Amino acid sequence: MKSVCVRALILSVLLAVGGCGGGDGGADDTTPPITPSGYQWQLPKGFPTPKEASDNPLTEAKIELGRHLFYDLRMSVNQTMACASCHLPDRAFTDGRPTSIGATGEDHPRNAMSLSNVVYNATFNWANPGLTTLHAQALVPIFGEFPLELGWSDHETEILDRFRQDVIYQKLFAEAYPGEAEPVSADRVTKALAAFESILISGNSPYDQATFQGNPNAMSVSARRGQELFFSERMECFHCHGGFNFSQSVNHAGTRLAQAEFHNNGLYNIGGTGDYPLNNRGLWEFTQRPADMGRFRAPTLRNVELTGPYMHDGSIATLEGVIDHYARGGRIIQEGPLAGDGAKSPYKSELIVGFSLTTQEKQDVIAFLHSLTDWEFICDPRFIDPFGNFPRHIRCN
């Protein structure tokens, strides 16, 4: 009885604050937080102050350089691909593919993660516990060879020379890194990209307007019912997708101990052994511990309406399919080399227990997930492509 009461108390708190735990008091409208380097954050109500990397202080000039680099096709070895190729603003900085494709056509084993609120991540990529800063993460697509993404290995000087010889970039690099004799380097490129990605903060969805901004009518009645289900012990969603960023893997200026969590959600159980596909075994690839097989980081659900297909390998096409997966308590694959019942995986998280929803309740949960879409963020002019390489396919007023 005591444990039931405690769980009920936790749920009541989560519902009262809309699942916005993990903050440090949120943004103050009258005195926006300022980083040690002097950069002034523009934060939504209820959001904690991001943690500034000590070796990469933010400046407006660095952010502007990063914005140019993010959209520049010259960032790839054959000048066909930019960071934005896998992180399109229209799709909340994802690419709409099950898995991404590199500059030379190589398939990536993973789905492109959203960059919404990426500055708050405790770790980066789907299952790499060692990547704890944005600029370290940027090195992976730049220099990665298996698979090849942007293709800088053995071509670093060639690619950097494109920017050294460009008059616009000469000015941008000089302003971002004043007083440096040779500011155009891989290190400076990754830090500028990280600076731009740091400001991709989404916090003005209907959910935020209703929860933090005093506008209860911003969410539909259906979405509010879905919110109660989402934060209920019945569905258990909030355990992995809680807090202000709807992800338990968070870090910010008020965090004493960064949360870096990874979960096996029963997506695979090949041959009944708990195994995952060879190139997609999650945290196990770094630890080699059997218990880490299939454990991945739970991504933010902000703007999730726009970020399909879903899961680390893009193997579930729709939000309806995602709910069906969790309702069953794991996916069953009846035949083929990946056959197995994920609900019976020996490594599945104890939080994946299954549940039952009526047709209306399922629609309500989807309405709630749609209420996490922040169109102001998607259309923010601060994030615009300066080259026109990636035309928008949505109407922004």
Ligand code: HEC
Contents of the next structure:
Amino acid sequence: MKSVCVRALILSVLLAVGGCGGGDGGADDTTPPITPSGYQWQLPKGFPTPKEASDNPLTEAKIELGRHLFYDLRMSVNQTMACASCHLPDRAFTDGRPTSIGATGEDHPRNAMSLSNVVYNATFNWANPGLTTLHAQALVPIFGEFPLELGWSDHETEILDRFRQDVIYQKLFAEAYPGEAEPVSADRVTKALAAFESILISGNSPYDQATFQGNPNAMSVSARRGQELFFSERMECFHCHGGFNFSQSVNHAGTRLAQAEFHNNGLYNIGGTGDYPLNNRGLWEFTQRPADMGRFRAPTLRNVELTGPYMHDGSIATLEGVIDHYARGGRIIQEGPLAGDGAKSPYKSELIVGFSLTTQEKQDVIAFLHSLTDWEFICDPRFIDPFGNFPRHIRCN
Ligand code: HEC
Ligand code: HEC
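Having looked at the form predicted alone, could you now put up the form predicted in complex with this ligand?
Next comes the full complex, and the chain you just saw is listed first.
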């Protein structure tokens, strides 16, 4: 037994996944991982066990309540918008816009992030080092005023009363928070949403089938060549988009120190000073340190085929455009108020150096990125909109 355990450990170090025994790793089929509170995760092969927030134990009832709230238009002040308005399942929980628009029409400076595997993120949003739980993150769209997203500020009681007066929600809240005299509150809403988001786990793409499930032919020959390139020192992608989740920002059961890294990947260099546009300066907004200008989190690349347009401000429309950006070693903007050569930014990461690819190689890298699309995830019946507010455009069998 012991040697198996050691082998699992070595493997887990190599793959940056799980451990051995005791519900610590997703790789072991025989002992399904269980949270400290007793919830049983359904994890893809090769995935580590997520960390359960100590102040938000998971239960099926809480997940079910969260699923309803996530798709419910009553979640916004004017009953026009839900979380799902900006996080559509068809688009791997993004909205397809360069930048989002709130319930009352206010422009958000940022692109809506995918919720694929959010439970594993060490920090949330594009560049907020202080946001470390999903329920804390949910307060941003709910109460945020700059910009206004769902617009609860000054309307909290009115919005909560909608749920208090609905017999379906009376039952859902009572089951999610048993034994509470007054189970409907903003805190409980965020925790139920977080519970639902925790199960949005994507790990059955062709890449996963080839890598973790022993089926190399699940990936095309072109995608496999692209994988070699992605993981090569020539392209350097894997340094920032590495590990099972193709992101450096990872946290799961067993990680001692959650990893939270932010990088400037050379999108802007306004006036040659390294500046990024106002409202989109990344980590700098929290630290005001020059070196943090334009530093954002490298997001997961899982389901990236479905999550365009790309980058924190949606300023690159296609994956071809993304590859061109990295190949040049940064983006040049020739004229206008944002003019400047991102490749020459003093704050750019030293891993963004540029490279050249043949047309075939570029196609291969894109085929690899497409091999991260997980249709089982997109069509998972556990994530379905209970109200039919968001008609699906993808046919799921
Ligand atoms: C108006 C559109 C909009 C609405 C409504 C919205 N979001 Fe978002 N979401 C965004 C944008 C934009 C970001 C990126 C924010 C940033 O970085 O500043 C984001 C980021 C997130 C993230 C971070 C993902 C990550 O990988 O870090 C989570 C989680 C999330 N939203 C969940 C929710 C939930 C839950 C709701 C409903 C309570 C919600 N969102 C409502 C647009 C929206
Ligand atoms: C130095 C770290 C770093 C390296 C190396 C790197 N990236 Fe990124 N990547 C990032 C960061 C940071 C972002 C977000 C930047 C932003 O929005 O300002 C990003 C964004 C992206 C996005 C957009 C994702 C989305 O959801 O919008 C894609 C696609 C991507 N990178 C692919 C690649 C590929 C392919 C390579 C290799 C050629 C690569 N990256 C190399 C850090 C890196």
